[in-house]
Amino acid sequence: MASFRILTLNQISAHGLHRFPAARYTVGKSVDRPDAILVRSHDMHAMAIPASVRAIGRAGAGTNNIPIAALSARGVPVFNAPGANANAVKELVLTALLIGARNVVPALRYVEGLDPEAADLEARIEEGKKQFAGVELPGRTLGIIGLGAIGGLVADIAIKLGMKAIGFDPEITVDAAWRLPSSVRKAHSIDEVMKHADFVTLHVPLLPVTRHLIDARRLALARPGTVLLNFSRDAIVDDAAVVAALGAGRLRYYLTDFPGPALIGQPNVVALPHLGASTAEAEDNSAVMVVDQVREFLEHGTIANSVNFPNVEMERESPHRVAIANANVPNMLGQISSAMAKAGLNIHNMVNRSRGEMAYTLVDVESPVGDAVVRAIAGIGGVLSVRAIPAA
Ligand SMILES: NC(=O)c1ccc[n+]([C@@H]2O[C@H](COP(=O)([O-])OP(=O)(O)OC[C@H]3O[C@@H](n4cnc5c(N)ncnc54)[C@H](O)[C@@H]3O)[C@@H](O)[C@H]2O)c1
């Protein structure tokens, strides 16, 4: 029975690590010759990654601490846990929505400024509350820009609270579209969302095209008194334009997880210190998801949620399997199949998928795969890694 060695570079949630069966896995922070490495925020760029490594698992979403290009060149997939923190972010967005609707932050500041010894304390409380009268959510419109894992959950909870939802996502995945409540109105542009919403929330990745997605021009389209929420990334919003829109009454509040220098101290800005994914559950979910993916890869060669490899699944119909990562160039499959034929291996089933410059092939064969054929395939120009994966 094949056994595997897992090196952990950070503290990984025990909920995840417990999913490695002790009989087959050695897991720890000083494991040598690892088959896979699990990491959270440890910077791997300067690290000498051992030749034995077949996979990297990042218990979280961002992978900028991992040298992806160098690992791709070695045919090593990097897995992450997209969506594992989506509920955590959704709950903070919901908190922010309610804080904005009910003027909670200025009301708290008002109370903190009261003199507890004042004889007219009660009168001051009753008098002060008038300025903080809020609005209720049912019937109000929430605009959602980006309808992926987080945006979809936010749309769902908003509708359950009686809100109307209008969403925009030109590249929504089929799965995300399936999950989206049917009452979410489809907008054809961000401008359309800005014009029709009382609250606007952003759930897009930071990319060159989403930098300053919300700028002075788009803010000018918003209804007076709109509440803007940004729990995605700082640079998606032009902070200076937001401060100007708040001053002009175009925006009532800006609630964000990214307290940029232009925002701190602004009266109608509510900024949190990047708390979106900071829950115990999100850490557990990320670890569970990435451990399961790394196990599937080590034990069966299948790939889900890799940032540098295509998704590849193949039902296991034979105990003898070969996994090959190769450059996405012509005639690779022909060369791989003839190396197998030469070694007398009968192909039972085969799947090949590509993603950009990377291709990945799983081949189930009818007899055991010897070292000689693995070496022969490894010697084909363009092959990056080869592994025989016998069934447990
Ligand atoms: N505050 C936090 O701590 C925290 C935690 C997790 C994620 N995030 C942020 O939230 C973002 C969204 O996370 P997710 O898990 O929902 O990601 P996701 O990949 O599931 O969804 C992102 C969606 O945005 C869409 N999109 C891309 N460009 C767009 C555009 N120009 N207009 C409209 N839609 C566009 C994509 O098609 C996709 O459906 C992440 O990229 C990250 O920046 C923040």
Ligand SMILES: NC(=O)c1ccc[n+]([C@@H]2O[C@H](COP(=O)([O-])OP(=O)(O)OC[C@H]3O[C@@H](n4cnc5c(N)ncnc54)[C@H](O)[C@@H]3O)[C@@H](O)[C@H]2O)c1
The other form holds:
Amino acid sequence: MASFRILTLNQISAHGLHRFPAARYTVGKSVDRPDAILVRSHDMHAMAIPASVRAIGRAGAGTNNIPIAALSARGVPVFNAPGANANAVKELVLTALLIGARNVVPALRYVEGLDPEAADLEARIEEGKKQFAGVELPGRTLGIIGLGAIGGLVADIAIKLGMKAIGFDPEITVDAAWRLPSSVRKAHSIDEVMKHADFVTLHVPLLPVTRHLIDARRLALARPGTVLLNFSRDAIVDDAAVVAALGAGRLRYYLTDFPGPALIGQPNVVALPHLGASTAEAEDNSAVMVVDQVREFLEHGTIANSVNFPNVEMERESPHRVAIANANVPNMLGQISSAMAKAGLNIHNMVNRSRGEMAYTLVDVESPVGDAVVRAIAGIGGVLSVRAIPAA
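Would you generate the structure of this protein in the form predicted on its own, following the form predicted together with the ligand above?
Next comes a single chain, given without company.
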């Protein structure tokens, strides 16, 4: 029976770690020669990742702290947990919507500045509240940029509150589109969202193409007094442009989970210390999801929710399985099949999927796969990693 070693770089929920069977898995923060690494926020870019590592599991959605390109070149899948913290973020976005609509933070600051011993305290409270009159959400338009798991939940709750919703996501999946409330108006561009929304909320990953997605040009399109919410990633918004837009009255508030240096102390900025996924439930859900995915990969070669590999699942029909990651180039399957035939292996079942430049193949054969076969397949040009996976 194969056994596996798991290195944890952050505190991972015990609800997830307990799903590793103790008889087969060694799990801890000082494990050497790990087969897989579990991580939350630890920056792995400068880390020397051991050659033994076959998979990375991120107990959360974002993966910008992981050197994905380098791991792809090694044939190592990076798993994440999309949607596991979606409800937690949705609830925080709802909190931010209400804070922005009702001027809650400046009202709190006003009360904190009052003298509790003042004889005219009640009069000051009544007089001061006039400057904090807000707006109600029904009838207001929420613009949603990014309509994945979180964006869809935010759209749903906004509509239930009586808001109108307009959304844009050029990369929306079929599943996400099915989950989206039918009353969400589909915008044709980010610019269209900025022009028509009273509140704008961002729910996109940080990629080169989304860095400073909201910049001075797009902020200039916003209605005067727009409220901008960013509970996605910090660099999606140009902080300097936001400060300028606040000063010009183009934005009324900027509510964010990312308190960058340019934002701290700004009167119309409400910045939280990255609380989006900071609930016990979200941490549990993320850990459970990513542990299950890593287990399925290590024990069966199955891939689900990888950010750099295609999803691949094949019901196991033999105790002898080979998993191969390779560059997506012609004649790769032919070369793999030839290497197996030369070794006298009869292929029982095979599935191959590709994603961009990456391809992944699972092969079930009718007899044990020796080290010589693994070395022969590894020697094929373009093959990045090979594993023989015996049945449990």
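A quick note: this is a predicted structure, and the numbers were derived from the prediction, not measured. Residue numbers count along the first chain shown, from 1.
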Quiz item: Hey, between the two forms do R223 and R295 ride in the same rigid part?
Solution: no
Self-check item: Turn angle in ° for the smaller rigid piece between the two forms
Solution: 19
